[in-house]
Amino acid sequence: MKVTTEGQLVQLIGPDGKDFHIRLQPGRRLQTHRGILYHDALIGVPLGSVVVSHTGSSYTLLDPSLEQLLRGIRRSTQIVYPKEIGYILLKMSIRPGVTVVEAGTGSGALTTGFASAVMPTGHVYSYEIRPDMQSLARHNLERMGLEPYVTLKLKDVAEGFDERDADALFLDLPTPWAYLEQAHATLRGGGFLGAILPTTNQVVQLLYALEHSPFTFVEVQEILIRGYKVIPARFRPADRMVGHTGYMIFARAVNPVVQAMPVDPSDPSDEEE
């Protein structure tokens, strides 16, 4: 049985479905519209339990999923949605131990996804030119305990990235085509390049630039999610769905110099049949 511990980030869901994410600290309390919940009373409680506020309202105590944390992230601009983040992680082979470079930290939603995937032995280097956005991203990463796996850099990527031989690089910028040369200099051979753009004209401009760059195996994709009402008597699609939020573009870095394989004249497999 897994119980909560001091310093753990937990989720509390009320009877009306409203949820709260808090990090448990002795002596603190959560003030809700349905009463107060004391942290001391929550520490050591088994996850999945129903706890009661001082007014008698019931709350379910859970460990939040990364998707739930991302939906509740503090933001001041549009974030990359969880539906894209999950696919980006798989498509670009983001896993423990890899090095990821990101241009355009924003509120840190995608940065959070990268950090969660590369920990405990990998690292994320995230570039941003707006100090206020970097400060917000740092706050969000600290709240989730992920800051040790991320280096935030305040720098214009037009000047180039500091890293070399990175496994993956993601451009969350309005003009990613302007930074392909810098991206290629940072990636290892065969490294993954990704970008996300909201409009077709931006995608087309990036595609033209990729045609004349040392990147290949280009793909453009988008993800739509339709939820369903989970009432057995009238199960059907929900009235609203998460439609278009961005086009994802993927490519691989290649060396433009052809590497010829040596031929052994004594090897019979080299002979024509």
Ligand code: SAH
Contents of the next structure:
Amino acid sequence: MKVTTEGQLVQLIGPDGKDFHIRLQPGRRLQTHRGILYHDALIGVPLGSVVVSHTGSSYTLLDPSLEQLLRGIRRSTQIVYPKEIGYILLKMSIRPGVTVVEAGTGSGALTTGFASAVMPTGHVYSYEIRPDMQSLARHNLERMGLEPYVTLKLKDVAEGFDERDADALFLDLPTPWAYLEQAHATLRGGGFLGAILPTTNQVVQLLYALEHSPFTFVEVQEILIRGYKVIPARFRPADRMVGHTGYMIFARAVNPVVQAMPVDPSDPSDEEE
Ligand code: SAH
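Right, and the form predicted together with this ligand of this protein, after the form predicted on its own?
So here's everything in the complex, that chain up top.
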């Protein structure tokens, strides 16, 4: 049976649906408006249990999903939302062992997504110009125990990225077209470029810049997600829906060098079907 351990990040959901995210530490207590929950009594308990506060209120003990942790992130910038992060990870083939470079770090929401996908063998290098943003991102990464997989750099990416042969590079800043040269120098051949922008004007400006760059296979996409009311007798969409967050732009880094095949007519070839 899977039980909670000391130091684990858990979620407690109360009768009113209010939830608390806490890291279990011996001797500590969670004070809610419906009574106290002692960490010691929450350590070694099976996940999914219902625990009762000292005043008799029931709380469900769960491990928060990555999506919930991302929604609860402390932010002072616009962040990349879970609906986009999931797609970005697949689109740019971000998986364990991969090297990802990104700018700017912002609140570290996307950094969190990248770090949890590349760990334990991959690494994320994240650039930011504002020290206050970097500190906030560090706080958010530490809260999730992801800081070992991320190197935070305080640097203007106009000066270039320090890494070479990166598998993927993501630009979440207002003028990504200004940094395509720096991005290409950092990516391996075939590396994945991604960007997210809030306005169509910016997308068009990036598309013009990509036309004159060593990036190809350009795609632009956006993601709409619709929540539903989970009442079986009156099952229907939620009244509200997020109408717009951002446009995602993807491309691949190619090299201008042409690799010509040797001409040898006697060479038996394995023909592809
Ligand atoms: N992806 C982040 C949000 C990034 S907000 C998240 O999900 O939380 C954009 C950030 O880019 C801002 O914090 C800004 O300070 C930073 N930035 C803007 N221009 C930059 C540059 N030239 N070099 C590095 N960082 C930059």
